[in-house]
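Next up: a single chain in structure tokens, the form predicted alone.
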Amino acid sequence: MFRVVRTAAISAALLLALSGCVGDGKVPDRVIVVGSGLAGHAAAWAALDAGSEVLWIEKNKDLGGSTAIATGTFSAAGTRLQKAKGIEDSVELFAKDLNRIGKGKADQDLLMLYATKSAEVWEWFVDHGLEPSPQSPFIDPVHSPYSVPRTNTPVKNSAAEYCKVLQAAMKPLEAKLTVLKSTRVTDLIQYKGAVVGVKTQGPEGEKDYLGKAVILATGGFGSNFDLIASRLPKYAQLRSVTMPHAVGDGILMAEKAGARLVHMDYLVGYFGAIAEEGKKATGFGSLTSGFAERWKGDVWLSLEGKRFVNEDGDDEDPRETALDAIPEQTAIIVFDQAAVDRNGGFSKLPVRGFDQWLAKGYGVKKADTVEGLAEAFGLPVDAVRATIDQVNADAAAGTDPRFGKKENYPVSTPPFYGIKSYGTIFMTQGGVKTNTRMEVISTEGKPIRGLYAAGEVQGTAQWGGLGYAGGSGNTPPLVFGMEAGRNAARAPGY
């Protein structure tokens, strides 16, 4: 009659009650919205607008998940911005933008509702406050690039301007909140096949919650190593710049609960980032991608010593997909001391505290011959000096047959360094399947009664496919919390 998904105990006082309750009817009529990044704060608000009560839990001492290490980039199509400016765009036009980066593996209903959506969204904020950045839009040179400009920012380019702007708006409804922080929900309450509440840890102990839905706004597992060890053993030693609460909880519920996992096997390796020796999270502050935008006479090798894409090239997605492609998705940044002064000196490169990196002799390194180099990162040293003979050969002749790099410099000026650069995870790309409504999909492909989810814990794959979209981080969590709040908000009751 009753059950805790699988492994969870019951009270058999809270059997009764349950019991009890769902037989009168007296569940509470409220959405309880685990989470609080982007996805959680439009869920709650949305759910509050349409009328709903709220249970809003989240797992840290403050509310606003990973918005506290992102930027605020947020991509529409037919924006007032856009109309100003003279930019002509549709939702056709961003569809088709978003298949061509995503390599078209997106979940084609999610990704039409997510384009079509996003300016609504976008003026939803600015007619509540928010201010967008002089440049909005503009062509993101982060991310592969969109045909068109697309991408705004508030004027303090954060991902929490957006928290702001929906807790203010939240403000007059908020009787009919509740916020429990430091409080972790570890299971869902099921009762016949629907989600009915969760089961939480915090200050006050072990609680139960019940609701008339449930919304899953967890976000991603990129701090998860060990699930990603086990479930993705290709992709072990990709560093990663997310949060330590970034460990897929919502989605290993969900999936005891009996909720389909897609896109599970994808795991795109932004290039890239040092990290401490032994330690896989590191931060932003030791992304090496900077050095395709504004180093020249760097040369990228394989662990095999040997050169794999274009290393200065305008798009980012060649060498995402590059990297996918080469042993440990890691790869060696070999530049000489001539690169160093044609670049504006060490003052200039593209990765903080680069003396320190070399002191530790871990990351960084330094060398007099490029053999030495070769040797000091444990590379094939007949392969790098062939690499390197090479690339000297092509700068003499002023050509890059093999990439097409249209700078071509030599390497032979010593003393010569590298950087070991690791794949490095933003968002994780596989989570639990949803339909538009934003309902759970069972692995018998029916909506999972009373259980929802938004943001990273679908997987940034439905909604983007194979690859990075600019402000495809921030955009889907924001309309599909707002779809997942309102559609909640109007569930049946028990």
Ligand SMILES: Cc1cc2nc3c(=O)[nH]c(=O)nc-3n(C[C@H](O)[C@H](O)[C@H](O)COP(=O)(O)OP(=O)(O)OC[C@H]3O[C@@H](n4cnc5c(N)ncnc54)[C@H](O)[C@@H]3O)c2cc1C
Second form
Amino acid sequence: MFRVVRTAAISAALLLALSGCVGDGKVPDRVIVVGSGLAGHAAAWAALDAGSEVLWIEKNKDLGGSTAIATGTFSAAGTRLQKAKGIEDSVELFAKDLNRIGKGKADQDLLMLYATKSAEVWEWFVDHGLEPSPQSPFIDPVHSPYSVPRTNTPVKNSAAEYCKVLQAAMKPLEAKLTVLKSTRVTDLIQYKGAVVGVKTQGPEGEKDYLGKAVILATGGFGSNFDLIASRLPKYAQLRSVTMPHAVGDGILMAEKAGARLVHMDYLVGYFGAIAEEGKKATGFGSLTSGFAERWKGDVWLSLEGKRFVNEDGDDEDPRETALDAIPEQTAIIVFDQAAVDRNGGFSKLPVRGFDQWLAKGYGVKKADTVEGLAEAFGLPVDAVRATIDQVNADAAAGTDPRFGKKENYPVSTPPFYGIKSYGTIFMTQGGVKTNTRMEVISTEGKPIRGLYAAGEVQGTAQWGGLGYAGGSGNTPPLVFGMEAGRNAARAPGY
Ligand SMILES: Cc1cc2nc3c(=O)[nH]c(=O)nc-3n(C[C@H](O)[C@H](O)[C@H](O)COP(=O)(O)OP(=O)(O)OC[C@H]3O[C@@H](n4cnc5c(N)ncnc54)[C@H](O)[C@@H]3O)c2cc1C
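Alright, leaving the form predicted alone aside, put up the form predicted in complex with this ligand.
Starting with the chain above, the whole complex follows.
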């Protein structure tokens, strides 16, 4: 007979209450998958494919998680598409690139698993009907470039395309699948240290479900601003484009169950976004990252009024790294009327709604003098003046000795414009420690029996280190989700 209790010291009354709640009896020989983004889809399919019953629980009313808004890049080394185009690539080269961008800080076993399995998983999608875009594989211009073209997208550049393929693959196996939507997992149920089920809140109220293994595929915490402020205060000013579900439920539940968390002191603020005063959530339309690629003659100032990076460099990583080091990960993008004319007018500005932002007077400001612009943003006027004087002197000399910008223009023709650009969260880097079987590791360094985690809940730094390599938000949840599903399906029952 199996009685479900918590591992923490438990009173007789609570033990009785829990026992009444979940009932006595055997734990069903099924895998419980929590979350239905890329990782949840991959895990549910793989567990079904390995012959297991699956109970799939999603707190949103629709399946898909972040794929509702995420684009579809997938990085893989050694694919048929690469070979057909004569591109030489290898797992070793992929791993080397990941370590260059991640500064060698990833878990090397997970990084190697990602690099090794990436092509196999990509080909699985292609063989199951995913149509690659004609330009695949390419060097993604938005992120730090890989040394060879390795990034793919589906024809329709949406991460939801991977879910469609996985759902079609699950169709013949659906007799073994139960899906609960609008049902939030609120806690893990443990017995003698092992995880044996979940507590939920759903349309039918509170219910407990038992299973031989639970896979957390609950995503990151980019929309939990209280958690960020309390655990990562350095990043309290970051804005976020992540979805409302991304509040770290799985990370907090795993921590409570004794899991070790990693990289919870690091968060990448991608460059950058305008945001309304007091609002942390923002949208794609307010992103300012296009300035690096598509606008010449802008200067980025820290809140101390100093330049901090080559604004036009073709590698995203130095910009992200530099942004991490400046106060509040916030920059003011400054340019003059000559830049507007040089770049083809306001219609060519790489941010949407410039006029509306200017009218609101918060994210965008205009002034007749550099000093007036500095004052409008509350920047130290003398520091800004000194920086712009240096920019103008560098432009006259045709050089940028500090940051190496190639095209240097003066900022001297009024009026002057400024855009407040916040570092912006797309995904979160800290999460639950796992091994390469996707078993969650305890604070004592041992696997917690019955508990698995895959996807952003692991934290992207665990497989990618301190930096962001293109496709490394989508590919690992798919690769590791499949690993978690397969391994959980093979877990011994109770
Ligand atoms: C705008 C945007 C664009 C992006 N573009 C790219 C890109 O081009 N390339 C790339 O590689 N990466 C990209 N990413 C990152 C990538 O999309 C994510 O890393 C990836 O989708 C995460 O997948 P996941 O399955 O781990 O989590 P998610 O997709 O976030 O799924 C988690 C799921 O778990 C559910 N859940 C959470 N808590 C509970 C609970 N307590 N009970 C039940 N269910 C729960 C959620 O509702 C959600 O459905 C982008 C991200 C964003 C936000």
